Amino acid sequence: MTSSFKLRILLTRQEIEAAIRKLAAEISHDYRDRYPLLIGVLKGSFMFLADLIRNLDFPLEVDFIRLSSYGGATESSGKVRVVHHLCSEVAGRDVLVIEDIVDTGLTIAFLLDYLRKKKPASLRLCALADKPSRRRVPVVIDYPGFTVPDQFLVGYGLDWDERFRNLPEIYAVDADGP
């Protein structure tokens, strides 16, 4: 990692906080009657998806996947590969995506695929951040959290190489950085 970097703060926790709540009311409201499988997209989810559950008031089911596209870089290669499987059904069930960000769009347009052919009742795609300026392939996002611009991003679970998930913000990486 190149040293002359800076971390500039572009969401605070608390405004972190504020989306959470209201993603958190429009997806409680729409599945109030379910019993869905929210699907994390590990790892850069984990923190997101806490924080979500946490403010929602239903019975729901927890499962994580892990794909991988980048590696230790800051562009995707475009080949993703799932990582880590699914332990829950997916036949049947009303299905929610969690992702921390949507970027080109080719890693959730990939697992979107993929869950779509094991035959969920319905699927939504929940995402804090979307960085529809790089988007490759179109992604619909049914619950988007905050329109971010072209920066590399850490924090929040999102990472560098595997550094700065447990930043309580989230940053956008200036200078020299990737």
Given for the second form:
Amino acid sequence: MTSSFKLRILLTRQEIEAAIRKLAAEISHDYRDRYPLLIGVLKGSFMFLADLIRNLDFPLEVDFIRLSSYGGATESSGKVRVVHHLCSEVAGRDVLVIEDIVDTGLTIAFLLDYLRKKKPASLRLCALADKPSRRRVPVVIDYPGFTVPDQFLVGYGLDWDERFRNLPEIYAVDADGP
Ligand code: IMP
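Alternate state requested, the form predicted in complex with ligand IMP (shown: the form predicted on its own):
Below is the entire complex, every chain and molecule, led by the chain shown above.
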């Protein structure tokens, strides 16, 4: 990543809020009477999860998992491990994974496989952003928010080296200058 850069707004607060309302309506329709377990993938999904569940007015449970991808500096290596484990029992539950962005798909493919082995009653994925042009393994996103271009994004939970998570909108990082 260049040291000289500009942040260009890609998704405004209004666009994010509208997408979340739409996702929440679909999720409410499918999960209203199922007491689902929503699993937020740390750290990137924390803001999305917080806003999403404010729009879900039925009983649900929230848990978090944190994964670490090792071996690759800037790109997912596919060698993923769990660094913060779940507190909840997954067996028999209707599990909905809440992810910030699906890029190569390697991280989420690992997580879905990891959770499937714990025998949930059902397992689905909701992702705010999808970068399909970068996909290396097939991933089904049951509740997709936005399709985004092949650019590095920050804000609304997404970081660049731990910075910019606090921005309320999503920005593309553009190299600045020659
Ligand atoms: P994947 O394994 O390549 O799909 O990468 C998944 C993870 O990489 C996401 O959950 C994000 O935490 C991070 N990531 C992927 N693309 C971006 C981006 O454009 N900005 C910030 N983080 C990203």
